[in-house]
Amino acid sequence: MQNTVPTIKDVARIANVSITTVSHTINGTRKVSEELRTRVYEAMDVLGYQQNSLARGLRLGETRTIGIIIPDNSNPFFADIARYIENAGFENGYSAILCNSDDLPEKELTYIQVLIEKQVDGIIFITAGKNSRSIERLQKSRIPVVIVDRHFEAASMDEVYVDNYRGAFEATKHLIALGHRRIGLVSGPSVTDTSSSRFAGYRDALSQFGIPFDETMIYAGNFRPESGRQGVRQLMKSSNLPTAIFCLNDMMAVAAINELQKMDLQVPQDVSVIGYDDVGILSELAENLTTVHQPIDQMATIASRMVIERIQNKETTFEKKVEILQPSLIIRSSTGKRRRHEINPVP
């Protein structure tokens, strides 16, 4: 005898209630007494009834899911953002689908299409770079989208990001106040406005305090630890050695400190180091790291609120909303006054 899949009618019969009552109980579309709710759920357990959430979503025009696209889930900064977004969505009844683009534009585009086909209700998007094809595809989809940690002037989608220019300016200003004039910079990928804004903050702080910009003090990194190590190796071979190094994220800063220690250089006695992000797990690994704190939880919570509001209001036309959050400088012991003695270039 072939087993049959239990239906809503079977649940109503076992619970001795109407089909309408079962429907309202499962979908939460009308208040049902606690007694009837209990009978319905007990009947569902007895029958092993599973609601077809996809079919329900298609009927109601929603799937109660939010897509999250991040560039690199091995980066604790992006992992933290994704976790906070997932938590905020869950509290409001939404599940999350996490996609990692690996900083690859084609993979990013593929995941955008996957989320569109899965009919997610909204997307929270951190792009890998200035990929106009991704932005165009999302705008054509008419799915509510919030861009996080990035700024696209021409995009019509909501945005929430931190003032990266100000954060880098204040970090550089802090080093200058300690007496440093030769400040090395390990930058991030030039394709992101996050990195370019921080670079501009660094450059303008030097200019404001009368320090000439020196291209030999710059190493083009990619926000990954290896570029922090390579950046230090290159900067410390220069004939014009830096007395401080500003890494544009914490992963590179932690790697930079480790590399300096391998060179038998002390931080900050020989070289001061400052990072950017203040990510929880990296702060624990490098308790002494001076860094720029980004309000990650606030950014994620605001992004979640924005996208859920767009989903629930079902707006087809709207005015773009932009939330710019402010960073703060966290001074710890990896930065100190400029050394009084000189060290030799590292071979």
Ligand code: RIB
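Numbering follows the first chain given and starts at 1. Here the rigid core means the biggest group of C-alpha atoms that line up within 1.5 Å when the two forms are laid on top of each other. As the structure is a prediction and not an experimental result, all values here were calculated from the model. Compared with the form predicted together with this ligand:
Relative to the superposed core, Arg37 undergoes a C-alpha shift of no less than 2 Å between these two forms. Ser328: CA moves less than 2 Å between these two forms after rigid-core fitting.
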Given for the second form:
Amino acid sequence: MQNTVPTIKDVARIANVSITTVSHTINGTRKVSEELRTRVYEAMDVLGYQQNSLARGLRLGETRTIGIIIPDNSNPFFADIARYIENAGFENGYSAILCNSDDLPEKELTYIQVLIEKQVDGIIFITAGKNSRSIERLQKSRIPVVIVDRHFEAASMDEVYVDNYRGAFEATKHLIALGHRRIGLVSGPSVTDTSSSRFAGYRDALSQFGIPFDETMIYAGNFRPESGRQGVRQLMKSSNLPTAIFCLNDMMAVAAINELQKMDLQVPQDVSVIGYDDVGILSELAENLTTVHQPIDQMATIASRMVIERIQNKETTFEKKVEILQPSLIIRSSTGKRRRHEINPVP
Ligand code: RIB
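Form predicted on its own done; form predicted together with this ligand now:
Time for the whole complex; same chain goes first.
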């Protein structure tokens, strides 16, 4: 007997119900009795029936899926925010498709095209950088998009992010209050608003306390651990050594502390170190790290709520919504008073 693919018609015949009842049962589009539901699902099991999600999507005009695009799934910040977003979507009946752009604009663009072709109902987007082609492609798709974490001006997209300028200003002020005047900075990618806003907060805090900005105290990093190591090596060669180093995320700060310890330098006795994020496994592993806490669970929940509202209430006129959340300084033992003793630059 030729193996044929079971159809919804076969399910109806075996369950002894109408095709309409099978469709309402599978799609949850109308309440059916427990007895009918059981007969339908038992018939599907016997037949090995699999619903064609694309055909369903075309028929119902929705796929009940949300696309999530993040820049680096090896970073606990993005891994955790993706998990919170996926949980919130699942609780509201949406599956998630997670895409990792690896900080590559071309890969980001490819995944945007993939999500459009899969007809996701909405997209939650953390950009790898200010890639206008990505925004243009998303706008043309007319799929509801929420920009998260990294501010990026796009008139037709809602946004939720943290006040990065304020977080960095408070972190730098904390170091200044400890007596530090030579404060090194290891940045993230300059194309990201999170790094550029934090950089501005650092620079303005120095200015407010009359500390001259010194270009030699800046290392251009990329939010990945190697930048923390290389940043320390460069800063600790300076003829006028920093007494504190501000890394613009915890991944780089943890690597920076390890590199300082390899140089037989003590944190904070010789050099204070401060990070940014305070999320996931890093906040457990780096329990001594002074850092800036980002409320990522709140950011993720708001982003999911925003995109689902846009999916379910397709308004004719779009009024952009923006929510800006507040960071908080978490003082631990990686920062201390400026050292009184001199140390030698690394060879
Ligand atoms: O750790 C990754 C960094 O990039 C975080 O600070 C987050 O804000 C993201 O933009």
